[in-house]
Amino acid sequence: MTMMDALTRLGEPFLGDLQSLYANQPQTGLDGKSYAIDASTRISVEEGLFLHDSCRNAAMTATLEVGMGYGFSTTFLLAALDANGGGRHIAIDPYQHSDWDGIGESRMASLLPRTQNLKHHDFTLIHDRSDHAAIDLERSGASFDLLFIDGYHRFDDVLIDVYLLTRLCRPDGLIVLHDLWLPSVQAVQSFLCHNRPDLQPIPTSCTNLAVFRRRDTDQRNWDHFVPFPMAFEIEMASES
């Protein structure tokens, strides 16, 4: 069975929508026009199924993602919530209209009415920076079972997203970082492994994902810091 064949377990309407995306078919924007999509901007089927299965297996009811784009990951997570009997998903993307022609938002408006257990209000798109949105969500008392971080990929942006959004993660919830091929994301992964004992690294066959489970609250001292090696330093040490 190929990874594309594995999509069939999601069922409709999610299956047809994802098949269209992975086939690079033009998608409809908020203005009703058809736009070509950038095939390099996506999560893989394997990564999407990891998000979906993690949500399904733990019967999650609340998920959040930073960076929506065309809505690949959004669709996988909504499929899981629908199969779980319903839930809430929030996407944070200040560039949905300017950079993505509103394709992700348009797709969700078409998708949600065709689901079994999800309503329009079960999906929220926040058109704001992730640091602003995270603080607003914390103040509102929001919490989530799974956080997928796939926004700006500069080291400090990823680290800030993790720092702020982890406070919204429920006990035993997951924090998932995308694009582990980037040194900036690798550095955040290394920092977390060495400096956040409340976050337990979770092995996964998806080599482009770094996954952590929230096991406790952050109880570090005010001056806590453990030096953390970069990926190239680990590689050099192993070769010496």
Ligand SMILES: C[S@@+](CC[C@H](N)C(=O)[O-])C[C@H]1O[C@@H](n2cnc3c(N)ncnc32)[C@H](O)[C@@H]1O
Second form
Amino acid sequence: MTMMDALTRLGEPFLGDLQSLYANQPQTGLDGKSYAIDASTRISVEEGLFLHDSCRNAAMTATLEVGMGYGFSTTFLLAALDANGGGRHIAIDPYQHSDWDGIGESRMASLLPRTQNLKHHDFTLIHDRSDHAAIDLERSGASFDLLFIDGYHRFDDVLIDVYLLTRLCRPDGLIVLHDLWLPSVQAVQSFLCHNRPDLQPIPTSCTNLAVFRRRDTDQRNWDHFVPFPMAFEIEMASES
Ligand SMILES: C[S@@+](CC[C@H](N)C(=O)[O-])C[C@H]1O[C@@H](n2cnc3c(N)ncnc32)[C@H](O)[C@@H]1O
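Okay, that is the form predicted alone; can I get the form predicted in complex with the named molecule now?
So here's everything in the complex, that chain up top.
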């Protein structure tokens, strides 16, 4: 079975919508006009199915992502929440209108009324930087089962996203970093593996994802620091 075949388990309306995106078909922006899309800005089907299945298998009801773009990842997560009987999803992206013609937002406005269990207000797009939005969300008492980090990809931006968003992660929830091919993201993964015992690295066959389960609160001393190499090899043992 190919990965595109595996997509069929999402069902409609998500399946047809994702098939159109992965086929690089022009998409409708918020202004109603049709736009060509940039095929380099996306998660793979395998990565999307990992997000979807993680959400389905743990019956998650609250998810968050940093970096919406055209909304590939958004669609996989909403499909899982819908199949779980309902839930809420927050996407954070300050550039949805300026860089993406509002395509992600427009797609969600079209998708949501066609779902089984999701209402318009179950999806929120925060038009702000992730560091600002994360602090607002923490102050509001929000928490999530899964947080997907795919925003700005410099080392310090990713590390700040993880640092702030981990505090919004429910016990035993997942934090997933995208674009592990980048040295910046590999360095964040390595830092976390060496310095954050509260975050358990989870092996995955998706080589472009770094996955952590939040096992505890961060209880390190004020002067804690373990030097870390630029990259960390996670053994492909099954999760205990
Ligand atoms: C690789 S794209 C995300 C792709 C998306 N996850 C998908 O699967 O379609 C990266 C996104 O991060 C957004 N971004 C850049 N800086 C950001 C920031 N400081 N906070 C939140 N999002 C940011 C960009 O506008 C862009 O949409």
